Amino acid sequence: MKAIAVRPGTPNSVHLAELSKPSVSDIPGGRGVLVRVLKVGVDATDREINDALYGNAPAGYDFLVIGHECFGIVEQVGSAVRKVKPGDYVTCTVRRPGGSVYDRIGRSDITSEEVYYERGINLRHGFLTEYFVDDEEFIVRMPKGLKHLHVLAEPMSCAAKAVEQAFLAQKRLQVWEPKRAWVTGAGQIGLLSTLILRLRGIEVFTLARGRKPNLKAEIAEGFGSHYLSTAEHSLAEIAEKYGKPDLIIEATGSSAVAFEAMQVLGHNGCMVWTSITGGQKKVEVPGDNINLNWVLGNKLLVGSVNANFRHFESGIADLALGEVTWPGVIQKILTTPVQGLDNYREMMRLLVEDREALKVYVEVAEG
């Protein structure tokens, strides 16, 4: 069957590989789930990947199949299966376990090891092919109602995680009740966490640089949240006209905004790093005024990546709540489809050059 893979190590390497149909039998104990996909998104990993900034391939191959956002259907499962059954409408988590004592729990997405494995991305093939099959600790069901959404579902469990996150380590505080959050970036993360935050009743500031009007402030107002062009605003005119954020989510693949944002976050206030730079960029910043303001004001800074079954199930149920608060709003961030495995040149031409390409995703097949 049909893949789009790369070589690790070679920059611009994608191209059209060839794998063997899976089967259920593929998973011991009869736990084994048989997925014919039917859609795929990619994104800024995909593209860096592509670029050889990281990614490595599974063992006894040369090439690394991409694509961690899938969204199919079940065709076939195994004899133990009981949480999915064929004709659902399923996606499926990412990262596998290793042996820490995390993975060992169910908790692979936060293991402690410094070789982990991610489909798609690291040491695991990914779902830009025709069918996979997974045990059935990793897929999760969506609902028919909700396939019209179909590749958001592994975005949305990467946003529900990061603000997961933030609530958790805040119990540090024994009282913490943001009224007032930031979200750093408005690609599809920074938009889902926006989603996220207004479902829970806070007062949100989305900041991007792009000028109004424009899709992505379209969408976060269509939320509630406040669009803020940072273009227009730096974050410290930002937090001197509208008041310090309780909480900052950062999602702009920037470290310069990242950084930045550490300057006027609020007293005992939590910030979120979900955003990866794969590059080699350095930024001079006021190291002393931030370790002075940090350590004063109680602030915490957290990393969140990747997430597991329990994040894509919250995240789903967000999406479904989202949907009758806001309807249509959500979908509109599904902005350009590719059609089919083959033009795998086109999807990466999309990720590299177009600009207005919110989320791009391969449709597979029908279904």
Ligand code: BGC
The other form holds:
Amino acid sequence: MKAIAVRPGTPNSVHLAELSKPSVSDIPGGRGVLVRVLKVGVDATDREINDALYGNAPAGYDFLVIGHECFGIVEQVGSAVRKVKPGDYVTCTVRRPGGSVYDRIGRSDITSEEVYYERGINLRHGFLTEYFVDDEEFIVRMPKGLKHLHVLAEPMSCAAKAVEQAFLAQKRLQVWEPKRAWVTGAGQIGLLSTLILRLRGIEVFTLARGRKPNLKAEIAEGFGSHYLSTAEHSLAEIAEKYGKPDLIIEATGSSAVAFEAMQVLGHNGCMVWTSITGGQKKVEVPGDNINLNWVLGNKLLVGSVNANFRHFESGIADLALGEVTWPGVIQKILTTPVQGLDNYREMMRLLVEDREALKVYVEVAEG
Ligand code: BGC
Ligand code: ZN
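With the form predicted on its own already on screen, would you show the form predicted in complex with the named molecule?
In what comes next, the whole complex appears, and the chain from above leads the way.
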């Protein structure tokens, strides 16, 4: 079986590797689900793994198969599997448990261990191949009616967790009724977070560099959000003009913006950081001012990574609700298909160079 892989530690090592086809019996207890891969999305994480900024091969391999956003069809199931059957469309969670108490209760997304296991990212092979097998615990069914949104299930799960974390954390206030939210960044996580917040009836400002008109603005406005270009207005100006936000979901991939946004959050506000910033950039911040205002304003900063099974389910439910609320808008995120695993170089080129590509994904097979 073909697979798209990198040699961790070696920059720009993306290549085609060979894997043997897995089987349901690879998973003990009859719990195996064999999935034929149809489509796999790629994102900045895959690019940064290919830049050798992070990522490790599984034990016994000198390569790592990449791709963590999968969509496929169940081909065969073990005798104990009840949740899915052959012919079902599915996606799959990314993290696999380590040994902490959180891992043991199905919350590997909040593992307290330094080492984490992620399919396609760290110490476990990913989905950019023809078939994969996994325990039914990690397989998430996708309704046929959402087939056209395929690889968005995984990024949607990360957005779902980020928003959920804010609401859970804000229980500290006894009452929290956010009226105005900012989403900084209009990549897939920013746009999908915009969607989730709009579905909850919150006024949303989606802030990104690009000037209007552009596709990101069209999608954000399609969800009823206000899109503003940060090339035209600073965050401070936007706060001055429209009021400070109660919630900020930060998804720019820029630590400079993450810290800048700390300066405009409203009293009792919550800010969620979602970006994996792989570089070594340093930023200078007005430390006294931030410290003072965060204390006087009882503000909260939450980091949110990955997602578990429940976030996939709630994300998929919100994709369905979003689709009936603003028909046809979500799929505009899926801009840039690449045909087949053989085109791995083109896939990486588009990820690195194509500024217009909002979402690059590989069409692995028909189905
Ligand atoms: C993935 C997450 C993962 C994170 C950190 C993101 O690109 O979507 O599932 O936890 O990277 O590796
Ligand atoms: Zn990702």
